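Starting off, we have a lone chain in the form predicted on its own, written out as structure tokens.
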Amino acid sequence: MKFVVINGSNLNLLGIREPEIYGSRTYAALVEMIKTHAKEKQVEVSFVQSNHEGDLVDAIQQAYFDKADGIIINPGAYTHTSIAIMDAVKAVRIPTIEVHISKVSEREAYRQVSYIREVAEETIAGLGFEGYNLAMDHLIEKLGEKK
């Protein structure tokens, strides 16, 4: 199986930003936490992080011409604004499941509205960064279901 784990906008500040919310754990920690996990359960792990939408979009766009099996998804603050990444996902049709390290239900308003919702099979948030973990172990679930 072959996963792409897509990470969107100010993740890479992981470990800096707002660590009483995120953490203080960086983004290289979550990738080789990750890598390892993929490791284990012999998962071919890809890694795309961007603060720019449509490089999302085109990393989405990309997992389909790769044959990617499914895609984990945090799209940050895109989560609540992006229509262009909900339809990326919904145009490619791979499984997705969305990822947040905070629990954005108990948070702001405006974070309560997550587009890409609407389109990934499940959503994982506020485990921290096990979340990704689940997810991966959520898609191998799914995936073995379908074979």
Ligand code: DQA
Second form
Amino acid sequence: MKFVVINGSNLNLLGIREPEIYGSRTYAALVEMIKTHAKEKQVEVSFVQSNHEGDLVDAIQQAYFDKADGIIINPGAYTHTSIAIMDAVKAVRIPTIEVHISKVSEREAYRQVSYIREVAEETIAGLGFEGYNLAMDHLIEKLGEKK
Ligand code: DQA
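Could I have the structure of this protein in the form predicted together with the named molecule, to go alongside the form predicted on its own above?
Every chain and every other molecule in the complex is listed next, the one we just looked at coming first.
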């Protein structure tokens, strides 16, 4: 199985940005954590991080051309604004799990809207970095059931 982990705007600043919300671990540490988990689960994983909406759309399309089995995506603030990212997920029809480090449902009203939620298999929020590993486990489970 082959997964792509896509992180959007400002997630490259993990460890620096609002550590009281997002914790003190860095984006590099997040990637390492996910790589270790993927190794344990014997799945292939690749990573994309961009602060640009179109790059995230390109990454989702690339997942299709690369025949990825699943997408784990945290679009950052684009979660709350981007119809383009939602359309890309819809277009490629690759099982996708939406992840948020913070518990968005208990934050500002403008974070309650998620365009991606309606096209995602599932949303995992508020579990910190662990949410990404959990998303991977859920994708493995879901894809196993489909076989
Ligand atoms: C976030 C939540 C978003 O509202 C915010 O804009 C982010 C990070 C999260 O992981 O908790 O950049 O997606």
